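A lone chain, given as structure tokens: the form predicted alone.
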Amino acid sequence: MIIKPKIRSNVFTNCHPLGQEQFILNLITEAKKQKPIGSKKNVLIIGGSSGYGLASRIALAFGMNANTINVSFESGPKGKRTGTAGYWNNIFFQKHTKNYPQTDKDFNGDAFSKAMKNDVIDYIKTHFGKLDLIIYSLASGARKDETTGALVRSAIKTIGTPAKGHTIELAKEEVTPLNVEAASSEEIKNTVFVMGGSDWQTWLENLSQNDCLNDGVKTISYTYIGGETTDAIYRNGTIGQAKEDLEKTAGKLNQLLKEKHRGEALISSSKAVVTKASVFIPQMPIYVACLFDVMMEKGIHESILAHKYRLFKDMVYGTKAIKDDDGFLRVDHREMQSDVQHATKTLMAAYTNDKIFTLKGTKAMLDDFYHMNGFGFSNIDYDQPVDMDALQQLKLN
């Protein structure tokens, strides 16, 4: 099979195998590059199949050597059919650290049910010892209603009043009108009913009531807070509503922790990346991309491995932790520097048009985005056929 790219309104509909082992690879380069996080955890990673949560993944397994369990809903190979990047990411992650002293695990499957949260509790009891870390970071479009049977879908769009500007259509790196619709009540209930805290608070009392949380055990999740530029799409709109709700059920969580097993629940506001779910947000790309051309200006630009192991070795393990008044770790605050976001948001002005093509910051935000659906190496062929038949024989333990 020749694998070529497909994109459909900024989402990959496939991949290529080889490239996302190359993705994997580079990944894995980086973090042993960097200096040691701390002792050896156990750690369980609900959305470890990319973005974020993949990227924690990584960071733990070669800063710390860390036995990791990774809860993903992703789509193998069938037919024409490439399967998903996060599948391959999985498949090669596992590949190429079972050499390693480490134990990783993967259930591929819905994290929202309970069948679900009772296997991977199932599985930790009986292989895995307790866990010491527990990161949330799942990013999806729909959750079943396992007491009513339906399948709620969250919404991207603003509250109150529509929001006109500007995208990147990335197949055809095209500078686009942009119209946002306003939410009903409804839809921003369902946003954050999928998105926000709740699944979150259940795994963490599951695991807890099930005796798998060691002393000093420690959550966190990730939440995104961004500038003026965002706001209206991002912060004010439905997503700002779930990640609310997201950030109070760290408060809950906490006092949970805290008083059973002597841990905490954290929140960290992640610096904005090219991820699958960012850039399908409405006017982030055009953000992205003049953050990325700021910040490299700078010498403060990283990539997404690079900022999760500063939170994780600073932070969440280290003594260089940055808080706000909310108590969340601001991993974020090279990006919401006050100069950084001026020149963005000046950035920005300036370049409604294709004229963003020209920027270094739109290249890396473009090489990112293909990158993580393995396009776009250049020590790939791909004009070469693919053998699929062959990478099927490679399973996930």
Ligand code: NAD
The other form holds:
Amino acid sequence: MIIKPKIRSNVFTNCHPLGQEQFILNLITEAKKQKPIGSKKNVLIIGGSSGYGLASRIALAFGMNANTINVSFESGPKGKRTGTAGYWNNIFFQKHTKNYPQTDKDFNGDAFSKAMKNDVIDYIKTHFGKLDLIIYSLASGARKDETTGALVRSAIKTIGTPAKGHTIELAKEEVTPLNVEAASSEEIKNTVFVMGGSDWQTWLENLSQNDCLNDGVKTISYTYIGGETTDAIYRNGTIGQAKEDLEKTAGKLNQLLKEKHRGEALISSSKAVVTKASVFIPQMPIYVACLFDVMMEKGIHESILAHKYRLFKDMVYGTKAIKDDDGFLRVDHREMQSDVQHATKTLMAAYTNDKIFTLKGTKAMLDDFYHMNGFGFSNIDYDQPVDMDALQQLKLN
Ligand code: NAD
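The structure above corresponds to the form predicted alone; please give the structure of the form predicted together with the ligand next.
Up next: the whole complex, starting with the chain shown before.
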């Protein structure tokens, strides 16, 4: 099968498996160049097949030879379907860690479900050993409510008044106007149910009750704070409400972990990067393009891997943690510098039209967008057919 990019509303509906292998190899090469993070740990990553969860997994697997369990929800290839990028990321992560002194296990299915939690707990008890770190890095548009059987959907909307702005139609490389509607109270509640902290809390409570946590265990989840230009849609919108709930959950978990395991629960406010979830958020592509440009110009741009690597090396397991008044780890401090925010806002005002495609920040954002779906690698001939039958022999452990 010859595979060319298929994109709808900034979402890839396919991926290139050979490019996905290159993507993973590049992340591994980048991780191997970094200094060691600390002693080996047992890590569970919920949402480790792409974006920040995958970057965390690779940073820890190569920074400290961490044993990792990943829970993600991905589709394998079927007929003319290539399978999702995250599916192949998991396959190639395992393939390229085979010769390293660590255990890698992947569970593919719904992390919100009781059944998945039980399967992971069984595996920890029978094969893996107690956990030292749990990373909660889910980004999902829907969650099944197991008490009612209903599928609850999140909504990315404002609260109170609608917002007007612009976004980038990435496939067409076109700037388009944007109207984001105000959410109903039901939509706000549903978004908090899907993207808030209740599932993170259930995971930790279940793991604790089943004696799966080591003394000194840590758990971390990723929030986004951002600034003036993203506030209306992000922090003051439905997703911001969900993040506030997630952040409050860290407080409850901290209590539980401290008392029972001498552990802690952490929130890291992470920088805006290009992921499957972020490019889908209205206005984010324009913000990220301009932010990248400003940070590149100032010499402080970081890749997704470097960002997570620094979080673990300097902050979670290091002595250079930057904490705010709420106790959040502010690994986003460079993005939040007032000169960076000011320059990004100025650039956004001047470049909210096709001129934006002249920026090197936009080029970097588009490169990340294509690379994370296996496209745009110069060593891959995209006119050649991909032998999907042979690739399907690769199975997950
Ligand atoms: P992503 O879309 O790249 O990754 C989401 C992960 O969740 C994938 O591994 C996916 O398989 C998994 N997932 C989704 N639904 C699932 C389910 N039901 N069961 C099991 N796995 C499921 O997203 P991302 O951008 O890396 O986001 C991860 C976290 O980081 C989110 O909390 C997000 O808000 C936060 N964050 C992201 C950014 C950013 O710029 N991307 C910035 C700050 C914080």
